[in-house]
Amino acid sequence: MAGFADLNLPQGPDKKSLQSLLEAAAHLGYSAVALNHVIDFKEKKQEIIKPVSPSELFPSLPIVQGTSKRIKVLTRLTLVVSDPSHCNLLRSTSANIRLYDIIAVFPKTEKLFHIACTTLDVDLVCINVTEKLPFYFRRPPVNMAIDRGIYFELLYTPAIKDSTMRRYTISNAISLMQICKGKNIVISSAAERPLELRGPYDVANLGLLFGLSESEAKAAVSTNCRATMLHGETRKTACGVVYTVKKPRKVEEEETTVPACKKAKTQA
């Protein structure tokens, strides 16, 4: 199985606490994380800034609990969209966004939930967990992100927090687990706290609660994470996906490569 990973770590301005969830991550066995920078274009208009280097950050990165290897740190951005322009920044060819490992999205609006879904180049779509959904998910624009390779990102901590926040987290993940069947979701912290994490098997039980099964629940903490992250790879460096499949050989093709010998002792 995949190493596990938490792909919402907020990045903040201090960078003591950043290390510091960095060293409670590869305590708890994360192989890798993700330093999300979040822009809103409801409160303010914020261009988008090329991501600070992970190296720049931290002179030495923790080493994973129960390995000798270095915790992997990538680099996300997430949009909050509440109009249809604000989507044209993802259209458009910026070389900052291309800079960044993962990019997300947080659509407000059933209508820019289901742009994120089946139009937007995008490795994350979030869904809100502090609040009541304005919308039903609906099937169509599911299933196309699902073909798309397209990964729905669910938070952890708001259920932790508050006891209100908890409700909406399960109602809403329900919500969506009927319509996608468990397949290609997320589950993230967006923790602020090293108090506010929680080790990867204790993330794969609130999944339960989600309505996951235990093997998608695990998926959502291991194996859907790195598709997610190889998912941003394929979107900075590739424009299309090649397949090789090997040729069948035909039955006379067989026979004639056949030596000799070999074929006197089968008709005999």
Second form
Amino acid sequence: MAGFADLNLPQGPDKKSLQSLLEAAAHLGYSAVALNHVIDFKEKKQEIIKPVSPSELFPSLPIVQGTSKRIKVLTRLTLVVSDPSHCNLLRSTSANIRLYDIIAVFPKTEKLFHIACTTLDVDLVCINVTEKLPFYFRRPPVNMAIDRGIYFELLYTPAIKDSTMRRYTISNAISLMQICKGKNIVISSAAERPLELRGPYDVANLGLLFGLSESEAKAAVSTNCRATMLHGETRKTACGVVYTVKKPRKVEEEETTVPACKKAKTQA
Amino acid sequence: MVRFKNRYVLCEVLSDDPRCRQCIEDRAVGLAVRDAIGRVHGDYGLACCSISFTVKYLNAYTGTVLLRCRKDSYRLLCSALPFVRYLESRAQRYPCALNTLHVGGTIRTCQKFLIQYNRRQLLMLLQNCTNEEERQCIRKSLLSCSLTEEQSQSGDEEDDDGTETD
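Next, report the structure of the form predicted together with the partner chain; the form predicted alone has already been given.
What follows is the entire complex, opening with the chain shown before.
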């Protein structure tokens, strides 16, 4: 079975708090986490910086509880878009975006949701859980996103913290479920402190609250996360010329390989 | 024969504060869980889950808690456990989190799981040991797990193929 993954750990400036978050995640049983860097275009123009490689940040990664492997840390970028012109950043050939493992987009309007599901080159579409959705989901863009292999992400930490957020989370999640029938859902935390993280079994139970069936809820924490990570990797191979493969023993070696074993998904 | 079927939920209490260990008591944990169920599932959920709800076993040193509820309402209980945010006892409130380890139909299955889990924890502690004396202590406790019928903490000497029951 695929290991559990938590694809959204906000990356703060404090290294020690990140280390404690990683240790808590490893203790709870997550095999992979993604450090999230959020870019919000409403504020002044921000540059997309190169992602900090996890091996520099953390000299020693903790071992996952229940296995003997170390936890895998990926980098992720989230773009909060409220205007169609912000999407141009994704189409540009800026080299820094390519270096992130997973790219997510957080659309704020219906038109942007449609664009994100149909044409944008992303792995995850974030669903707002902190306020009432300004638009309703429609079936065509959601079905197109499912065909393209894009997953919808729900956060659960706001639900734990506050009661009104809990209501919005559940209502938004259930309305999404009714359209997509429970497929292509990823549940992740946005935990800033280690106490806000919950174990994968508990997160799967939260999925039951959101209207998923038991197998879909378990898949939301494990199989779908693994599929998202693979989707991010195929994006790297299809668009880049050099495909770097980190072998477990020789870390600094780079080689160009033809990605015969990975099927590149058709890009829009 | 019609028998009441229960589900036993094994959880672990995680917290930052070392003082939180002192206030892990069965009443405090029971109240916190009931409060969380009431907040999430309302009066109906609280009433359903408290039919046969008790804290069966508690270990303050490791933070292990064993809860019991009816089989019909264990889903309500399990889905409300992530919402427990703090334990309160003697007018002290400590932030904490509950991590579900195992759900079983009998206390015996939960006990078997707990033994394997503790054995794995001991092995991990062994890796991080700094002192030779500590190493000897941990090795001794790993090897000297003796099977006694009445105790609930000791392990038994079967071979070590721990199957994942999660």
